[in-house]
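Single chain ahead, by itself, as structure tokens, in the form predicted on its own.
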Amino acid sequence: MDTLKEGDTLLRLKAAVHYTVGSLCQHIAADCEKQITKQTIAAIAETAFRQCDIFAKDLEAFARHAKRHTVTVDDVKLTARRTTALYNYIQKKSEELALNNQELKEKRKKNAAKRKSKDMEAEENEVED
């Protein structure tokens, strides 16, 4: 029964990738005023699906090698290291996320400090009354 579900899931994933690749190809073909054949779309979809499978296996291997059950950003960077453009894109996004997380932490600290000072003022006012 599980094998049937896995096969069904795999087919649905392949269909989703094929649909997405087809949509992207249509947009690109319209922008370039070119036509892309169905065979080309199918080949691109199959290649993308296989590459995603390779990435997934690599990510699992890197996490397992580090004795972790969770895939981290560093695992993704290691997986992308073979493709310079992909690595640069992931590195840039990683830095943006780190910067955003740092900004959020600073805002939380400031808000916590404000709340703490307001609470202390309220306590002082209660003590005075």
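Because the structure is predicted, anything quoted here is derived from the model rather than measured. Numbering follows the first chain given and starts at 1. Superpose the two forms; the largest set of C-alphas matching within 1.5 Å is the rigid core. Compared with the form predicted in complex with the partner chain:
Remark: with the core as the superposition reference, the CA shift of Gln39 between these two forms stays below 2 Å. Core-aligned CA deviation for Thr83 between these two forms: 2 Å or greater. Of the two rigid parts that make up the chain, the smaller rotates 19° against the larger between these two forms.
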Contents of the next structure:
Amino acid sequence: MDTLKEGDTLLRLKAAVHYTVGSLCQHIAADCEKQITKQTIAAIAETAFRQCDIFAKDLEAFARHAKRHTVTVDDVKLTARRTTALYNYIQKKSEELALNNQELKEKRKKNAAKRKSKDMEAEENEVED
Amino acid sequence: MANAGNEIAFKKETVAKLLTRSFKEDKTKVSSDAVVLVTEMLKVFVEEATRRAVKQASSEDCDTVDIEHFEKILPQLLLDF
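Please supply the corresponding structure for the form predicted in complex with the partner chain (the preceding block corresponds to the form predicted on its own).
Next comes the full complex, and the chain you just saw is listed first.
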């Protein structure tokens, strides 16, 4: 029973990857005024799928090396070390992410503070009545 | 790096599932920020693959990117990643 489910999940994942890869490929090919065959898209999708497996195994190894069970942003940056341009790009993206998280945190703090002061006002009004 | 269709991207849940099923240990998890970055890596990978294949096709004066163009650029692509 489990192997059926496992096979089904695998197919779904591959299909999802294939769909996104197809959209990306078509977009880029059109941009460059070229056609791209379905066979080529399928090959790129399969390669991306396998590359993801390689990423995962590397990431797990890096996390374990750092004596962690959770893969972090630093582990991902390490997998991008081979090409300088790629590394710099990922570095930039991780900084944007960190900034985003910071902004979200501050928004939540403000909202929490607003709610608190509203609650306190409501309480005071009740007391006055 | 190139920006192909800023709306087209891998879904976070898909990438997360892809990663976890390849982990050898059950205990290993991924932080959500890490998933976002891996999604970027994958997108760049696909973009590079496509653009290099397109360049190869252009250098051979072909209007259609065929699998042989992809095959020719594949070794260097894998080495670069």
